[in-house]
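As structure tokens, one chain now follows by itself in the form predicted on its own.
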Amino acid sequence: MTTVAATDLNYHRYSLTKYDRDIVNAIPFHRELHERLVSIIEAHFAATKTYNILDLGVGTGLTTKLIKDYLPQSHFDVVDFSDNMLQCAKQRLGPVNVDYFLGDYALLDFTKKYDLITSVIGLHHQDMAGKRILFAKIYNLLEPGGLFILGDLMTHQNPQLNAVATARHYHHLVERATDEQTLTDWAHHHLYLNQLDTLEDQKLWLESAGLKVEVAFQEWHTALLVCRKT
């Protein structure tokens, strides 16, 4: 189960433009992570075909819009536990080929299979047990050969690497925050609300669920894992 409520993250008072600006500023390598994600989508999926796609934690729809632009004929199920975020996603993604679900994706039951499942900058609000349960659930939701793309904040097993990544992350927050309230919000999130686990542990848990895992991107605490159901 998700360890925070949407109100803990102040999602109720974000406009689409403010959230889009703040998350890019707050998450180091946000743009680079998405550039790599798009290249992976283009390498694995044909633009002219139709796929079933699930986005866990859609936010304002930033990630889904990039995928939807490349795969316009595909059908998207998108989930968020914040009604405000879901309304922002509707503004960006529109009504065509998209179904919107309000709720905690760790608790929702989905009945169909997906060719692609994504979760970008959101799964760090699951604790260790929650991640392992969710990885098994995702495996069961994927079609054979389907992909789960996980982009998130992850720590390092090496304590020195982890210390440096943490220092750089907070330096990034201080440098990029547009005002004191924004810095307060995001620094509080990272220090007290995020449930970061190591990349090494999460790779092991994903593999234990049955997925073949490739580390596609890793800088500081920002990582992108591509997981295939064989």
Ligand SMILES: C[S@@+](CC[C@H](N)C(=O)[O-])C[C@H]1O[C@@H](n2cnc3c(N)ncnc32)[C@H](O)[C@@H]1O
Contents of the next structure:
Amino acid sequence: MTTVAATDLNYHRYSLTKYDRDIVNAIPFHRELHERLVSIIEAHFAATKTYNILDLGVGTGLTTKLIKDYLPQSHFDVVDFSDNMLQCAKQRLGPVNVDYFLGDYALLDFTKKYDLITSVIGLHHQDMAGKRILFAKIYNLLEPGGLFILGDLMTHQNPQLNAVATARHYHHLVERATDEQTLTDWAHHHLYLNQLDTLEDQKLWLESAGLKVEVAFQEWHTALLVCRKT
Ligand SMILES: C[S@@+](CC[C@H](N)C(=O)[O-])C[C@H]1O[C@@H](n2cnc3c(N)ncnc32)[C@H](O)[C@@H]1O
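Let me have the form predicted together with the ligand next, following on from the form predicted on its own.
The next block holds the full complex; its first chain is the one shown before.
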């Protein structure tokens, strides 16, 4: 289940420029995560071919844009439950080869099959049961051999690692926030709105859904999992 409304997240107040500046300040290793994601996509997909791609929680389209630049022939379905974010994504991605869906991806019915499904910093408002249901849904939406790339904030099973990662995460927020209101927004977001689960649990749930999982990146609470439907 999705545990927040779109308006709880403040994204309805953000311009494309403000979101793009703030997200790298709010999410440690946001850039590195994307560099890794692009290198994985380059290794698995041919630039000249056409694929069906789904992005869950497109935001302003930062993640989709990087993929679209490498796979310009592909078709993208992108989803967000914030109308403002979807409008920002439209500004960035334009009308060609992109269909925009406004709604909660946990509730929407998708009819196509996809070669690649991505969600970067877009799944952490699902509770545990919601994540498990979504992983099964994603498995069913993937073509055989298809990839699900999940980049998100994930906690550690080890309490010491977890404590240090949490401390570093808040330090990063305090150091980088551009003003007091922005710090308040993101500190509230992280402390009260996020539903973080451990990487270990999420890996198990993805495997239970039928996916083969590789941990491609993990620093503090930021992680990237590459999941293949065999
Ligand atoms: C933080 S952005 C990340 C966008 C992009 N991947 C990036 O890294 O910049 C995540 C987006 O997911 C959307 N979102 C969160 N939960 C959602 C849900 N259940 N259904 C649809 N969109 C959701 C939020 O509105 C937000 O725009």
